[in-house]
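Next up is one chain by itself, shown in structure tokens, the form predicted on its own.
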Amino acid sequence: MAKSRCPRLIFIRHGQTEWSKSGQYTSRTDLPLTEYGVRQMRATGRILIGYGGNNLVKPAELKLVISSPRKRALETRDLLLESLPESQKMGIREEIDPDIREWEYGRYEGLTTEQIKADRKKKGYKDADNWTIWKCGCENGEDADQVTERVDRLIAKVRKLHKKAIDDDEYCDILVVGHGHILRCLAARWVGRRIDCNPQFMLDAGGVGVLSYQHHNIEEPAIYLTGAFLVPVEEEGHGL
């Protein structure tokens, strides 16, 4: 008989600020989506969720929505299930962990990456050409010790969740909307990897990754490679 498909941890980066689109660092700040960005996100929950041909998540496999409190993301999560009927919602587990807000970046917030080297050669630091948030953290915000701990402490969760669906042999996809470099950092520990170094992933404004597992064995988790995507919405000024 058929093993139910694997369980999958869906990551979606919440939709356009003014300040992803400009390269500031965002943390605290709770920004809304831009015009574009709420487009954006309604565009690629259309294609996301459903019971089309195309739809990478049926709804009534979706088992739980994970979000960060920031607003940007809860608008995001919100536009993701909008096309939805109520009737479908209804399965459909929601949460708020502050684990997956977004690295704390002290007196860094709002600050573009060139800023945040001009600051810190300003102030003497000797790896000012250098810096980056993986192998230095942020003055008064987060390093990658502290933010490891609350990774993990969220993957503890979720592999909870899908070990039992496996041992049920049950469908179990989790979705997890959060932000630029704390998703980078989810992906990166899902696999065992350090984060005091650049992981080397990009994910732009609302891109979408899959997390899963290999040989259907939890202990065995894996990146999704086929699984990322991204919606193509126009935006004012860079359409046709």
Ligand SMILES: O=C(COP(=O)(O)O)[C@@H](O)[C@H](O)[C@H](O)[C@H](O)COP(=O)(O)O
Second form
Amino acid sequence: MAKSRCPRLIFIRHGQTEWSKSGQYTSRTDLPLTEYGVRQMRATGRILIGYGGNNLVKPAELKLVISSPRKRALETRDLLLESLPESQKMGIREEIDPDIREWEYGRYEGLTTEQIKADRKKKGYKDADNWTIWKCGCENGEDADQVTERVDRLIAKVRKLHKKAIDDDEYCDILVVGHGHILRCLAARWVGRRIDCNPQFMLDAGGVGVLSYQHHNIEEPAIYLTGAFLVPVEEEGHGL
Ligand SMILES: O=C(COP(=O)(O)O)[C@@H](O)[C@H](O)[C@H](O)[C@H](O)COP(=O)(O)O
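Form predicted on its own already given; the form predicted in complex with the ligand follows:
Below, the chain from earlier opens the complete complex, with every other chain and molecule after it.
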């Protein structure tokens, strides 16, 4: 029986930006967080990581933080870790990985879903009203296959670390800081779903999700329907 908790990938969409507020598609546009976004991620960090009974992640069990290269993601990463003392941060490796940058929106950068549909209608696309990024991709940007390729590469990297942790019975939480569409793709691919069928997930700016494995088995990836961390489970020794 394993002593350590099953390895987890905890993903976080960056905090609020002006365009996440207005619903404009933001990939390469390197926006900073809004003032609220800064407060939002600072507060999220304090709730998420620490040694309090209600913290989801214990600093000593957090081995790696992988971030998108965009400013809003890097700011989010720094705010999440800000309240930890240096001695606790030392054991946490940080990496920037372009594979978790946002879906390349091409011509649709800066537009809203409604504006994209209107643009396609004007250009005579028959499917204009039924456009979805999942099925149709973006003009001059990426499609589902291209995004699948890079998300799968990131998953393979994480699985390798998780497998070693399971084999050695060690803790291995990994934080991934990214964006609205790419993280929904990550969750879908984690459980082998196709992206072009629309993963039907929602993820607000500042939103958090957890991916892990059923039965402590690397061959059984699963999406964690988190909630129990609001009041820690009895096995963790924080009984009520
Ligand atoms: O740009 C997006 C995500 O990038 P980021 O803000 O860096 O996380 C998109 O997700 C937009 O926010 C988009 O407006 C949103 O997904 C609305 O899409 P939908 O509900 O499908 O119309």
